[in-house]
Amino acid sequence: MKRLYQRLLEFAPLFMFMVVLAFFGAQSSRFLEPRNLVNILVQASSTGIVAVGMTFVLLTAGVDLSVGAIMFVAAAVAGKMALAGLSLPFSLLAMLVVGWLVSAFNALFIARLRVPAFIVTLATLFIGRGLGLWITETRAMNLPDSFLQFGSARFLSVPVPAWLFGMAVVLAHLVLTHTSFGRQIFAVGHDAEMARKAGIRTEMVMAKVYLISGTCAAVAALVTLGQLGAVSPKFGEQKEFAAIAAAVLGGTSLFGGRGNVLPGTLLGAVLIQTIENGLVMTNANPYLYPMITSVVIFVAVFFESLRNRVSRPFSA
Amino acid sequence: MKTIRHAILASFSILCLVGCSKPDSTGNAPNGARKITVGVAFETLQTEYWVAGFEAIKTELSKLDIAMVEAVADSDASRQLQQVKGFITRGVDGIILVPKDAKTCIPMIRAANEAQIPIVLFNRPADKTDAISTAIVADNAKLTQETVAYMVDQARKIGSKHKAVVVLGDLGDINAIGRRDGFEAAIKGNENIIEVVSRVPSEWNQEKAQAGVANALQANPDIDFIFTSSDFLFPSITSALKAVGRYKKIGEKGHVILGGFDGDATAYQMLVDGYLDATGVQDVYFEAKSAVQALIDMREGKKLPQLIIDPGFVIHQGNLKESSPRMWGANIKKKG
């Protein structure tokens, strides 16, 4: 009986997703059309990719508050380059380099110098947003149509942002479940000191997860640019919270050592976007949006805490 | 190794401290007389409008040879309170404040009142209070109503019933609420021409606006009337329209009637290119001049009304040439 209860709780995010789909499907005939479902996937791509990177960090009991700022700086640099006439591939490469540089800075202070991740990434959040504002001079940059064309391009009838999201999810899932590095991440998240005594180079593991998170943020910036075709001073703002919410909704623990990308983070990111999509499709009262989204997040976290209690009956 | 680690940590700490402080400037007149100093505290400088407002205030103060100290709160009301208290401690002669919202500014106004320092609110008024201040504000509701009324007229000329989307701002922002009310007031009585099929809350976030408009277009592919509560969301709207092949110039078949609020550089370019029907322009130059004048009047003991209204104006294809010199976004665009 207990095992069944545990099993039900494990699938709680999936059940919630199905309930949300059924509810909005009943409200609007267009909601379940394949075109709208692809639409949801595309709109969830940017947050989803950041959330994949964030899952790696959360699994080590860390946090990366700088992802939104990385997106902003990367987009600002790419925007400047594009407006200066450089070709799209150069701009895209520059975005990745920005992601690596900022996350290498995070990794140095967190893994090597043992400064708490919260402090380091909070600092890089402010430094990054300041740097982005300086680069853009607080002006909106409307980019060449090549960015929008990239965002709306399709491969095998599926939009490129959805492909990138899918690839990030599958790759992350394989790394976490089929490599020794993946197992080391979970070990560090469970108990870093024990992992170190067991011979795991915890510093290296920690450094790598922040580099992965920064890379994901840069790719997410690319996806967002492809959808907006513009960089505003608010680009990527509060993306860190959306990414953490998506990962936690998918069952990743804020305390490390437990969670998964497939289906967890994928479902978390898509669930939030599905709710927002459904509310617009049904012309809901705008004041209901934050309330309904918060209730769903609360219910998901509640199920998560129940699952914790069932799986650890003797913990305090 | 330990020394290197300590050195890096020390540098990082210094970097953080430097990053948290704000530059300021003050000084004395060349003849040694004490120069008037005004503290200018902005909630944020994260949109073109706020930057244009900040620059306009700076220009007005410098015209009158008034020194300025500045602070930006990065959307943190408690930080802004400390910044205002800092201004008071250093003895500024007046404060111009862009508060985060209508309520959190009241303790700041009270603190200035207690120190007998005049305080003027720029573009965002305070809630009802007995604390004394003057606010220079655009009449968001009226200006939006005029803009949307122009759009409705365009729809009426076309003839068929139009399906409309309104992109709302942050529902906690009094200016956004004013614009929403202005939109609803303009639509009221014109339901035979306009049917509002979607109200998209953007929280002033471009991604949410883009997703919201794309979703609305998915639910109602025949939408042909969109109003945004701020021009800075236009890139999101045009992106969503382009994705479904609906971004057309005025007069072209399938054109979506577009309107906005603010008067930024993107809106100006869209007007010039013939995609945008109208936008309500906040007269940032009027607001800056009025804010500085109000401070001077308050210092001289004159009693001012609680609100000084910026009437703003609607710019559209019919008056673009004569009105664009007053449009702050046009001036930004022309300066490059």
The other form holds:
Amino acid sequence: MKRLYQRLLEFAPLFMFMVVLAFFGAQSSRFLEPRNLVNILVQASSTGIVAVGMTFVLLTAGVDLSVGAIMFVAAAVAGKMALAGLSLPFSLLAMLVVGWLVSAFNALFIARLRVPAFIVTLATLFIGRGLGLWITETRAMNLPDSFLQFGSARFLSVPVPAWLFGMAVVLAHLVLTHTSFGRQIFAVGHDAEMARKAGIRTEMVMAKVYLISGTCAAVAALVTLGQLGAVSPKFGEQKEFAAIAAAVLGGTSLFGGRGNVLPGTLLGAVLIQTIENGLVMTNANPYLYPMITSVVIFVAVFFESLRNRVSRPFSA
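Could I see the form predicted alone next, after the form predicted together with the partner chain?
One chain, no partners, no other molecules: that is all that follows.
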């Protein structure tokens, strides 16, 4: 009976996704059209990429609250460079550098100095948002058309943001399931002290997962810039909560040591975006959107609590 209950909890996100599709499909005839379903995947790509990086962090029983701020600073720096006449590739490289620098700062304090991840990344969140506001002078920046052209580009008839999301998911899945580094991540999340005694360099593992998270945040900023074509003072705001919700909805434990990217985080990110898209398609009251998002986060944490009660930690 316990095993059956555990399996039902594992498939809960899939059941929710099917219910959401059926509900909004009944409310709007356009919701299930192929064009709209592709649009959902594209719109989910930014949150999904951040959630992929967040999954690595959560698997070590950590948390990264700075991802939204990293997106903002990276986008602000790229925007300033682009408006100054620098090429798109150079601006994109600068975004990655920003992601690496901020995440390296996080890694130093968390892995080396043993400061709690919540405190470090919360501080980085405020520092990053303040720095982004200073760079943008608290004004929106409309970027060159090259960013929008990148965001609307297609390869084999599939939008580039969807390709980036898919590549991030597949690469992360392979790392977590087919490399020694992936096994070390699960070991650290399960019991860091035992992992250290087994010869795993836990500090190095912790540092790497935050670098991965920062890199994913920078790539997500690129995707968002390609979709919006502008940097506003609210760019990337609260993205960290959506990413955590997506990962946890997909089955990743907040206590570390259990979770997966494929199909877990992928399904969680798409589920959240499907709900948002459905609300738009049915002309729901916009004031309800934050409330619905909060309900999704609550459901994610509730399912994680139930899974934690009935499941033993296991690796992917």
